[in-house]
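Quick heads-up: it's one chain on its own, the form predicted on its own, in structure tokens.
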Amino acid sequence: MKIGITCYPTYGGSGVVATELGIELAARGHEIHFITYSQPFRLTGREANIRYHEVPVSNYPLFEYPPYDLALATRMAEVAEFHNLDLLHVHYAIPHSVSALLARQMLAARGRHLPFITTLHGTDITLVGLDRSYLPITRFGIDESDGVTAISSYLRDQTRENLGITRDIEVIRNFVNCDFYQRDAALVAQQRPRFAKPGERLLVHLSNFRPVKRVLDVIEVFSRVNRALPARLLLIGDGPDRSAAEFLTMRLGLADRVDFVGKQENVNELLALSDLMLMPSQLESFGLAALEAMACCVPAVATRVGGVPELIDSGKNGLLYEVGDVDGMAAGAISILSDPAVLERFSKAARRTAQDQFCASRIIPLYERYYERIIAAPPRK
């Protein structure tokens, strides 16, 4: 098949997830255009099978704000007629269900049928999509998808509760590369000792650092987990709360404990390196990060929301609390920390999880029949 793929290409869920499928479906042989204003950060555009549009986006002078919605719509339009699309897949709702619809609607027009598809990740539908200036158009660009999927079954329901959504909306869940995302033994016995002394345990935590991913909280649960037993702290991501936690390192007197790494594209290989996740966030409609880790034989401490019970079964692959606890976070953390035997049967169970249930080996091919399904069906009217 030629898929047209649209998503933000920034350091975010949406984005790697859009990026991993590209590089997937393409690696199964599908030619694949990622449509968007740069290159998706995990793409070293060497890849087969993948070619990147950017889409320019113009600095009218009558234009407060560039209007990147319409460019969009007319990138997707024209890629689409030249390499002879079967279909866009657009990540976020907004704006990018509006602007496939634009494109599909400019080609009916000459008498040319672009189905798309929209992927629902999360605060598309939580936050953005809850706003009042943006709801309308949510729901518009939802039911005039011709398929749309969210990332888990929490998501599913709340966009039929928070927006009124009747039509079938498809669960397919996010997914890792198992071969990519996997623990070398070498590789950490060369690598650890960058972060971490003998003896010492490493907690991770990986995200965009924005509020609702709670990264003072993962201070705050590492400093009670340090004053327990000998660890240090990897942190990789950026974002608007990194200043506030660094803050909060050097209060604590965490300075010498904390490793600050920023945005990283090696991430399956510094997972690895560590013993246990942080994940203590506001909410998560998945949770990619956790499985990102759990492939990497990582378990993960993390919040009872959204979607991440689907992902993490307290107590066997990982452990779950209520929003804000770090009392109780730090304590399963030092639970699992503290005892070698304990630490490694909840590797196992995590990495196990990630095999069964969440390698793209089983999730690509849900994507592909769902895009036959698609293709297939007459246009809507």
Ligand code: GMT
Given for the second form:
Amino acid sequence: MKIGITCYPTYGGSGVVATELGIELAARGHEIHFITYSQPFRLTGREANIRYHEVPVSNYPLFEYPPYDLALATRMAEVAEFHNLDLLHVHYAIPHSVSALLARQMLAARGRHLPFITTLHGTDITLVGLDRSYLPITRFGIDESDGVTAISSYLRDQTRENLGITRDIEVIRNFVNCDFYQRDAALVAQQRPRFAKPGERLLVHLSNFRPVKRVLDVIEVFSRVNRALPARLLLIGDGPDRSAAEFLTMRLGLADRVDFVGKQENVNELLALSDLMLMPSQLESFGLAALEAMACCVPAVATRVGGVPELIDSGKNGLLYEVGDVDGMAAGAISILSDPAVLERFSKAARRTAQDQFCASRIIPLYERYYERIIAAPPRK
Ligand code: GMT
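Can you switch from the form predicted on its own and show the form predicted together with the ligand instead?
The next block holds the full complex; its first chain is the one shown before.
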């Protein structure tokens, strides 16, 4: 199939999923065209079967707000026509579904059918999509899509409840490449000493440091763990709460035990060095960072929110607590980290969950079958 993919190309879960999906589909022989305002950050630009098309957004003194969604629609229609695309797949409803809808209409006017699928990722429904300035158009874009998928059952149900949407929404959960995300013992032996000394436990957090991730809770939990056993914390990512997190780290006297490594490219290598992930988010529609860690044999202590219980079975492959329960999360982390046998049990169960339920090899065929269904369906009236 020839598929156009649009996403937010910067650091963020939906862009990661869209890019990894494109890479997996290209590896299976499909022709993939990324249509975005900059090259998605996990793309090298050298992958076979993948082309990148930049969306140029021209400015003009009259425009206080350059109309990106129109430039995107124009580029979608153009790429679809030049490369004879079968389908557009947009990630994150706002504004991508509306741009795709315009592109579909532009081509329909010339007698060409271009169906599009919208994948819902989270804040497009639970936060931004609820804003009155976007809600009616978000609902419209979703209703008009030829196909809609959600990355968890939770998100499908929220979309129905919050937006009053009644149409079919296919749940296709997030995935991870289990060959790429795994623990390589030799690499761990070589690189772990950079972050933790022998006998120290290594905790990790990976996010875009937005308030919803509650990075300060990560520091609070770590501080309690560090009082009970020798530990270090690896913080991967960057964003609005980074400086508050750094300040709290200093105030708690933990500066020499916490490594802020910023945005990183091969997060698989860093995750695999760690013993435990902390994901104390206010909300996660899925929690891709935890899945990536689990595939690397790193269980997560996380919050029981959104779609996280669809990934983490508390007590088996990780532990779940209420939002803000830093004492509970710290006690849970200590209980796993202080007993090597318990840590190994959780670590193996985490890897098994990733492998048995969320490997790319299981999930990508679900997308392929869904694409085939949507391409074969008659155009929407
Ligand atoms: O919160 C983020 O990391 C960004 C956000 C996005 O849409 O870019 O993430 C959402 O999509 C991810 C990938 O599907 C999910 O794993 C995250 O749980 C979800 N974030 C929220 O629901 C807050």
